[in-house]
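Okay, so here's just one chain, in structure tokens, the form predicted alone.
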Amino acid sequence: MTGGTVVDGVELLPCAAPGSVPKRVLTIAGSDSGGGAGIQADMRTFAMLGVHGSVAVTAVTVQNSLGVTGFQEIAPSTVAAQIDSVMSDIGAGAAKTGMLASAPIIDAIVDQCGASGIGRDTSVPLVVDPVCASMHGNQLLADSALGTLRDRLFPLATVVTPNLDEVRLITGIDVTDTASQRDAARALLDLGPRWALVKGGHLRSSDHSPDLLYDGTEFVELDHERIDTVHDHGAGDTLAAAITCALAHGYSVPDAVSFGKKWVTRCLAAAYPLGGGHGPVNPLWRVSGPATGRA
């Protein structure tokens, strides 16, 4: 599908004319007080891609570039009410999930998404980014919620986008090469999503970042250069957010994932240091001029 303007080598999504209603998307995720991941990362990508983003906050984290020191869950009924409030008035062309924290929150989201017409068999596709831990290893999903994630949320997903650590937690498969990556994709698809994306960014044995997309029939390989930077906070959120935006524009899942991969690669190349730890990927490259090199 043809996009909009080409900026710094990336063909962006079409933008609505001034004064007209842009595409709308919804993120159901946790808040990052450091601004690098979570709903903050989602909203930055939504804005830079010209869509209107609405939010349903699941948890508030205490977090900076060094890690997560705590979080407070939002009441499941309030999470569901946020989704209902947005969808009954503003609506959305696609939605995504991020940090979901607990089984009761996941149950509330699944029930409300069903009532609001969000999910794989509806006109509002759902991207599930199964956030289990922060990049620093801080747990963001209760152990007791893994089963609920697999059994209830995955069957609702249009596409799931786990990294390799999340793949290991969810399927028990340790991805080390192409063969095990394909095994993981099959195992994820068996849990019910329409498509499974096994991200290869953590596959350090490769000098590239090989992602694998699978729908039960076709394997789609997406291979981009690995960006040499330690500043990759929010990369998974940013990828899933870009995929969500593309789906809202009517892209097929393979085209949406391909777009998201190009977008996050460019965001990684523009990443910047922030605080004393891992800085964030940078969707702001969209308005800051041509690339000047890697972070």
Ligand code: PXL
Contents of the next structure:
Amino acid sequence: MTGGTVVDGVELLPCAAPGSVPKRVLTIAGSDSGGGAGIQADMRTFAMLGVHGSVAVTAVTVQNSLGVTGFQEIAPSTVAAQIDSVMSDIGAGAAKTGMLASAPIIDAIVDQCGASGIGRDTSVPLVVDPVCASMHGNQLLADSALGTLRDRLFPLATVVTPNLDEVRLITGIDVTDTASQRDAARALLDLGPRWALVKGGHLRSSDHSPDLLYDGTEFVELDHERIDTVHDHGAGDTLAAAITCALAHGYSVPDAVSFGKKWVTRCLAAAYPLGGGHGPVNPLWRVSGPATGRA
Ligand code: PXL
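Could you give the coordinates for the form predicted together with this ligand, as opposed to the form predicted alone above?
After this comes the whole thing, all chains and molecules, with the earlier chain placed first.
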């Protein structure tokens, strides 16, 4: 699949003609008051990729660059009603999930996705980013919701995108090398998604980030330069958001993930400090001055 123009080494997604309706996507996720992760990260990437983003909010977190100090869940029926409202009018070419907070919220989302035609066997592919905790270790998904995530949401996913901590929580597998990364991909696939992306984190070496994508037949290795920065808040959300945009453009899952990797790597290279803690990855690099190096 060929994309749009190449900007600063990144081949972007095709643009909508001026005045025409852009591709549309839906994020089902939590709000980050600090603006770096959650629905705010998703909307930053959607906008910078020229895609219209709609939102179903699951929870409102209270956080800044130092951590999450609390959150309030949205009523499951209100989460479902947001999805219904968006899909019955605006529609979407792809959707994603992020922070889901609780089992009743996941149940409501799964039921509504079924009713709204979102999921792996529909025309609206679903990216499931199984957010369990913040980068500071604050829990964003109740322990009691893990089973619901695995048993009900994973079978609906076109692709799941866990990091290594989430892989351990969901499959019990501690990924330490290429063999265990493959075992984890197989275990995730057994839970029902069409594809599993096991993000490599610090696996193998400190200057590469080897992700593994698997669909039950083919292992696709996506090795990319690791950007070493403490300002990586929202990196997982940004990757999943970019994958969602590419899927809405009709990219295959391997092409969409490959695009998402390049996008998040460029956003990490442009990350900036904010407050006294961890700053966010930076999708705004497209409207900033030329790159000067790493934050
Ligand atoms: O980056 C994961 C994430 C997703 N969603 C929300 C978050 C975080 C991390 O802090 O706060 C709302």
